[in-house]
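One chain is shown next in structure tokens, namely the form predicted alone.
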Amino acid sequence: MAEIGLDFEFILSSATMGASGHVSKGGNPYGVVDTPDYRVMNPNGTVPTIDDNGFILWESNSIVRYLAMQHAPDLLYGDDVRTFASASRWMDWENNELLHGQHTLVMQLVRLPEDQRDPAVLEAARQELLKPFGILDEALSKSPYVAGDRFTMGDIPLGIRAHRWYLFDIERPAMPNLERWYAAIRERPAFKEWIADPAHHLSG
């Protein structure tokens, strides 16, 4: 919403966080997706989910990929069919190759008590989180982004997902496109405002 100019109004909701950090710590978490009102919206209880003059969408990228249809069709996928494809493609592919491995990385660093950490399991995530990020790399070798030379919907997501791999406190090896990439991906006013605070990640 940020990156295409829309107005928006945000509402933290979560079952397990809160202002506080964890549920797991002892804190309150921020409610809202329990409520009969917002179970009727989305009867899985969890974010995000919109309201768009009365449209309600819930999953993250099938929200990414309406807005860019409904709102900015040429300047998240040039309005163009096979450019969709392709960010889309690398949408469901963040979805299924990363979110995994980095929820149990913020899980282990982060969020759970220190007693209640695990390295052995740590590691396992840290180490399933190689690959993709090195397919990442290699893709990024062969053009500026994800979908080809301009910036699309499918580095929304993903971009997400390489701040938090840079910021978690880890052994990473050397990708040099990733990092090209991904310094790129800090410079947009959107990501600056919304994503870049470390605090929105790494807030146990």
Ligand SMILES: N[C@@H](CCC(=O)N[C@@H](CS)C(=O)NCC(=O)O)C(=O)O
Second form
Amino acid sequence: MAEIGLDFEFILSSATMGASGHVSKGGNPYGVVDTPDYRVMNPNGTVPTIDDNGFILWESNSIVRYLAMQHAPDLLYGDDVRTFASASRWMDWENNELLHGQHTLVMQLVRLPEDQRDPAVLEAARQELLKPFGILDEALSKSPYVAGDRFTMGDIPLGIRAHRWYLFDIERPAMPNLERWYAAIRERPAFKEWIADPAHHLSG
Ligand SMILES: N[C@@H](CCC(=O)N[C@@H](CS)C(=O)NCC(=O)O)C(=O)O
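How about the form predicted together with the ligand, since we already have the form predicted alone?
The next block holds the full complex; its first chain is the one shown before.
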């Protein structure tokens, strides 16, 4: 929404995170996702969900695709069906290949109390992520952005995954193309305003 200049109200809603961190540390969750009104909108009880003038939608990357088509086809995929499909493919890939491993990393490095962490689980998640990040690095050796010469909606979820990958205190092999692309993503004003702050990712 910030990329395309839409006004929005942002409501923290998680049932596992709250103002004082993850519930495993004893804090209260924001908890909006556990309310009946929220479950009507999103029966999964997960975040995010949007309400765009009465149109309700969940699944983060479907939300990005919808907002792109509805509000900014030129900006977010060059108003071109093949660019849309190419970017969309990377968005599915992000959920399939990166989400699980990164969830484990954030739990093991940030959110769980130290006595509940397991170095073997952390290492397995790091290993799990090396292959997909290598695939992304290779793809970015062929084009400046994931879907070609220009920034598209496909770079949004992947930019967030790359940010966490580089913020976490873990061993990483050099991936020069990924690093070059990530540096370009970090320069975007919407990224600076909403994603960049390490506290969004490392406090919990
Ligand atoms: N595939 C879904 C995943 C949604 C999801 O699992 N969200 C997590 C946070 S990343 C969640 O809501 N967890 C429960 C909670 O925080 O209460 C998407 O991309 O939107």
